[in-house]
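The chain below stands alone, shown as structure tokens; this is the form predicted on its own.
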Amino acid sequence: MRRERVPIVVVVLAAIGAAFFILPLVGLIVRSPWRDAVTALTAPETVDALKLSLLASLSATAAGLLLGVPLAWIYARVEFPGRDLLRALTTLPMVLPPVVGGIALLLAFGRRGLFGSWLDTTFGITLPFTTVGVVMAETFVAMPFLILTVEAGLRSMDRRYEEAARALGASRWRVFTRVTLPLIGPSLFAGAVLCWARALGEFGATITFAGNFPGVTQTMPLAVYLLLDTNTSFILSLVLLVISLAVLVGLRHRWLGSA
């Protein structure tokens, strides 16, 4: 295949807009200190932070696949009034900035909240500033990218052996178990990695919702917030950064394909 020649102007604006990212990653790579990675990664309070971290990310990619695959499979399937702006609402912390996230879910689950008040007076539960506090504040924010990658993977699978599998005797539940979950296996297997790593690395609406208390709030990325300019934070900098890193390699094929 004849390659294609690129205007120069366009290869310049590219190696410039590449650089933007690049640059600041390779300062952390280069300025992080190395020797004292050990150190820092088996510190108590390291340590505490990275068992919350996937505890919490876990949990909310748990959460995930049990509300928001059944939310996906109505988007794709089911027509009814108001579904875009359901889909709308429920897709919106993808783009609401993390702390206005973390002041809603304080409104609605807060002990003064709307639902929160109801939880305090009648069982005495309390969900903000707990470790459940966490999960829900990464769960709001993570669950949405699963919820879109499991209606894209509904949308585009071929319906028919669905359709065969019916008309075999198979019941609906058979059917989504045996020959729906399989067939989107990959989407659903992106999303529920997208929503972990989303998760993961969520700071705005957890510390907003469920505050920074070591060993029961603070994740990793409120680990960095709090050591800042110190060697632990570069180094949990570069843990997230590979975690990261590693996702985006991984799921590369969800949209550029095998090229």
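None of the values given here were measured: they were computed from a predicted structure. Each form is matched to the other, and the largest set of C-alpha atoms that superpose within 1.5 Å is called the rigid core. Positions refer to the first chain, counted from 1. What changes on going to the form predicted in complex with its partner chain:
- With the core held fixed between these two forms, L245 has its Cα displaced by under 2 Å.
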The other form holds:
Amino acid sequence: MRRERVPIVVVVLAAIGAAFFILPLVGLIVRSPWRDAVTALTAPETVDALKLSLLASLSATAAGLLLGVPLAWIYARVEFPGRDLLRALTTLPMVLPPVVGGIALLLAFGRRGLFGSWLDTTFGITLPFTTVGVVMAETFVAMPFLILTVEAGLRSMDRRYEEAARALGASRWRVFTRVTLPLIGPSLFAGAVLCWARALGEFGATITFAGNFPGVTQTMPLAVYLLLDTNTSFILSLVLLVISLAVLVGLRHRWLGSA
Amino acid sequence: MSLDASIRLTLGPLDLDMELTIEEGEVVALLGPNGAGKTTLLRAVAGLVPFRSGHVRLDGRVLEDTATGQYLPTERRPIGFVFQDYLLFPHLSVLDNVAFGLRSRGTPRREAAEKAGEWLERVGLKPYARAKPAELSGGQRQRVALVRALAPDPRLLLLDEPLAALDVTTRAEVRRDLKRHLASFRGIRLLVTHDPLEAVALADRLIVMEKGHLVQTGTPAEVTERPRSQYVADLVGVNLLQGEADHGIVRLPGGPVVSVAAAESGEVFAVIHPRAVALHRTHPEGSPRNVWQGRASNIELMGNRVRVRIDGEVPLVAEVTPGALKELDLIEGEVVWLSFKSTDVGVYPA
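Switch from the form predicted on its own, shown above, to the form predicted in complex with its partner chain and output its structure.
Let us now look at the entire complex, which starts with that chain.
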């Protein structure tokens, strides 16, 4: 079989395109202070940022699962007027500039915000500039990934398994937990991982809504930004890169659509 | 103990209007062509398809009644359902699949596992208890689906095309097993099939439906001997005519008169076995009263017989030996005479 000739222009432009992605990674790897890696990683502010990032991103993923799975279920299973609009609203943060999300969160849940002032005066609860605020900002930006992935999973599953379970006497809750959830397991897992990765890297909404207080709201991306041009920021960037790469490799079958 | 259902519904092109009464201990097969609404009827009985009007009663207990608005959801009906492609839960082991119904109905875990094990033992699948359904053969899956439905001790067992997912080579064997297992269950058994062989082999009574409506019901022998629709006649392989009987003749729509040896009168069915139809190249001499001319539209070898479809005033199928066909020197499209004796026509009221 003759190989198809690839036009030279395409090859050159594609090479530039690839280099555009690869060079920054090379830079990060080559210029990272490998010798100081251990020192930088064990420095108190790094450890704090790492811990907070893990806590906040895992909490955001948990919140995403708790609230996002029911939303996905409703989108996939219930016909009601305005469903498409509601779906668009709840997945808007995927395309919204995160800083705008942060502003919106402030206006809603800030101390003088729409609901925030009520929370503050009635319960004395303050959300912005707290660790809970970090979790909220991350959930806001990351949950849509979970919603869409789980909805797609629910739509493509064979619903007759649910009928089979009902015919065996299973209550709706039992059908959901013993049949539906296991059958959409791969989608659930992919959605959760995507949500977590997005939460882990969240910057704009977090810094706007929760600020940048070490140990309280300063997550890894915020620390990277604050410590720009220091060994610590390089090392933290590398950590985030490795995690992202792991997620990508772990989910590559889904991304590439192959079995 | 009995099932009494009356169901009217419209679903896409299907307009279903059926009454079902099934007595304790009966095995009933719903037989009909694809799209007749058999599966829909089964699903409606199970509560999986809503219906416009009607009721489902089991042992006198109302499961659903549109007149009173009563509706018992599927999961609370005392039924077992064997789905066409079994729908064994792929993420659960064979044992957990069988135990699922018991667990759903509140049996404690250990007891449910024990009972499920006994059911698997009964169908010879104990060694596969820990296997996933995907590791089983088609016939084994069918047995798991059956005992999964039977394990919670339902009063009514519904089977949707229980053998359709199997290949031809295993079907006969699985059918024998299924008949045995169905016999050991004492409740009402209602199965759906489009395969007359399956229906006759498994059921005490057939309910033939077409386009959502009842066509005929009776024992397999009654239905095959006295078909009441073209569908059943085709399944059984006989010629079916319908007309007005009057003192030894049956007047067919459009004029032709068939001479018969029966004293029936009024609207009747007349059934003629293809083997009773003789073919001739010229107008036959002698006794047969029923002689028509037609054109051989289709000639087909079926086993050691040849089926010749003849179009004409009275379209019929004749069955002759290959030797007889060779003697006739008949090819498709040629004119042929057909004849049959009055005594070979079975007549019964329509």
